[in-house]
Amino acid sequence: MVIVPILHVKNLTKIFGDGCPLCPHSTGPEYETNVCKHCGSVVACSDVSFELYPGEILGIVGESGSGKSTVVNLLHFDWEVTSGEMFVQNTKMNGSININEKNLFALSSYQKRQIRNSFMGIVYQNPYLGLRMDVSSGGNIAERLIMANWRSIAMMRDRASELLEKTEIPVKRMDEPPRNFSGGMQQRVQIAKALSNNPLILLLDEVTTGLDVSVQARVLDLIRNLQREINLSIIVVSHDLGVIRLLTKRTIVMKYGRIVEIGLTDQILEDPQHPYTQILVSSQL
């Protein structure tokens, strides 16, 4: 039986600056820079291609400046791409509009918002990017439900209660703002909010960075349990190989905006092929 990818990304490229024809040929791992010496533009990622399969947890790993978080921001339509294509399979937007075989990056801003609200969820490294800190936790979840065309206040409160309980936030604190919570609890509220629209794809960008080790472990256990329960497809961005090892089955390694290695996580961590991956793995042993 052939398994069809739920997401297919082709030649994803993002350049900050005017760019020039020489940008792709003067940046990347072989040049040890992502800044074009000819025009000064920053090539955040270039020609990034990969697939995400149903129920898969895919890791993207690399040091700071590798382009891994840029990829997630582009997939979530937070930033406009310079070039590239993204396709989803077996998906209908809002239950009626078929977007199969359409390049999602080429759609209108309105359609992109619809897509993001219909089947994507994201958890940012900084919870201040994903939450309104002065709005109640339940209100944060309700805000996303409203964007997904929910209208009943009672149903939204029930859904918020269900998700907060699932992410181990005391339901009695539903009406408290996230600014009253610890960093770990704020991340769990973000996860609850991201799951509220039953997304097919969840994007996690350095979700454990800055958290205490014990809190990290609880957040990672929560993600694993939710993935098994809901059968989500997840992209996990991290510089921490421990997180990548624990969560993912397949991993992409990036450096200076390019993919340098891709394969099964265990294989990459046990027998890395690219010199950069070898250094990355040995530095975290």
Contents of the next structure:
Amino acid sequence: MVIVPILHVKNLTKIFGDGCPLCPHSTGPEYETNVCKHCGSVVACSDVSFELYPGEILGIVGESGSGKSTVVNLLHFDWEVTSGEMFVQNTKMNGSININEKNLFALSSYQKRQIRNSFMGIVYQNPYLGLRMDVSSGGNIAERLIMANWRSIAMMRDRASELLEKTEIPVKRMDEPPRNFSGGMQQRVQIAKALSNNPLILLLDEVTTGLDVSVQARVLDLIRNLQREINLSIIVVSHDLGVIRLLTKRTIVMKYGRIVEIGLTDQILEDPQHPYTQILVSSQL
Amino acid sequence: MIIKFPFIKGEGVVTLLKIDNLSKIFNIHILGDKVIEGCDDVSFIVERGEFLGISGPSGAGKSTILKCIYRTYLPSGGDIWYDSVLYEQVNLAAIADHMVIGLRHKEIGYVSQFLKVIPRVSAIDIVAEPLLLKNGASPGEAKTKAGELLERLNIPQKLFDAYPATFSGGEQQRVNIARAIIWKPRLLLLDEPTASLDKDSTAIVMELLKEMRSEGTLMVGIFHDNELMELMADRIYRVNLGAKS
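If the one shown is the form predicted on its own, what is the structure of the form predicted together with its partner chain?
Next comes the full complex, this chain leading.
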């Protein structure tokens, strides 16, 4: 029995600045920097390769500046990649384009939008990036549904209330803008919005960072339950090993834009191999 | 991947687990590349329906062996051959992480010495969860079976809906055992499961384990008590401190 990954990322690289041929060879954990000393460019991530399997939660952990958020932003086409490839196992895209065995980063921006709208969802650390704060919560969800080609207003309203219920937002507050909500509620509206198009892949970028612990606990429980209910494939980016331990089965450890270690989460925590992972694990409170 | 599988399948005897020259070395970079030996030159086989005990003094690497089989530790050398249902014959020391996850999901269970509490989940849900996720039971069915098992393990009914974080050590450990055995894994690794239990609870756990073995679960276990070990195990593999130094 062979399990086919739902997402396959190869040699993902993002350089801010002009870049030079020496960039990859003068940055990274062994040089303890991600600024190239030859051209001054910032190598946000380089040579990042991994697979995401159906139904799994994969963690990406690292300190700030390690490139972990860069990776999810690139996967979501928020930024242009400098180089690299991404392949998705085609299970849902119907009709318009055949993306089997195609490098998604090489598609047109129209096609990238289509892919993003039909099978990706993202939740940012900062709800201002993921939500329109002045538009009602229901409207935020509807906006995404419209992008995914929904047209019936009644159906969109039903879907929005279903999702808000799932994410524990009182449905009667559906017509209020997220600006009125607390941080934890805003995060849950973001999750509802990200789930609205039934994505195959959900990207969570530090979703509980900055929330107080009881609110953080509710958001984490919500993610755990959603994953069990709808069997999503999720990438969780966090600097918090507690979050990684609770949610994930496999983890990528990043430092200065590079992957230093990939492994089973319990192996990363109990038998870390790379010197940086050992420091990270031993630094836990 | 071409695997030359070393198992010999003879009359009625089927080897399901074969460990060849397993070794584990920890390289602690943050302590100036200090090297700690976990276990060395470990070889044994376990046949269908067998319970293999591992004995040896504290620090000899008994738990290390179990953690290598479960892949919580990455083995440094040697092979761990396992005749799985999911992928047929595999070397647990070398297969990809996602395959290990698949095997842990469907075949290989592990009982630790302590319950690693899942926060904000009630005792009964902790025990019912594997049935829901692994065996595809309905929520009602899973809860009923979880309740029955907890009852057999003498957990008072009033605690079923409470969070085990507040339980006594012995109660937590019984929840831990219930969660590990309820889904009937094909290979069960036991790391001193009864260390924090009183005599009566230990007897119940032993009975449950015997039932599982008679139903065909393969077991490799460490017990803090040699008498228990003699009682449970079909064969005993001894690890010595001497072999390591």
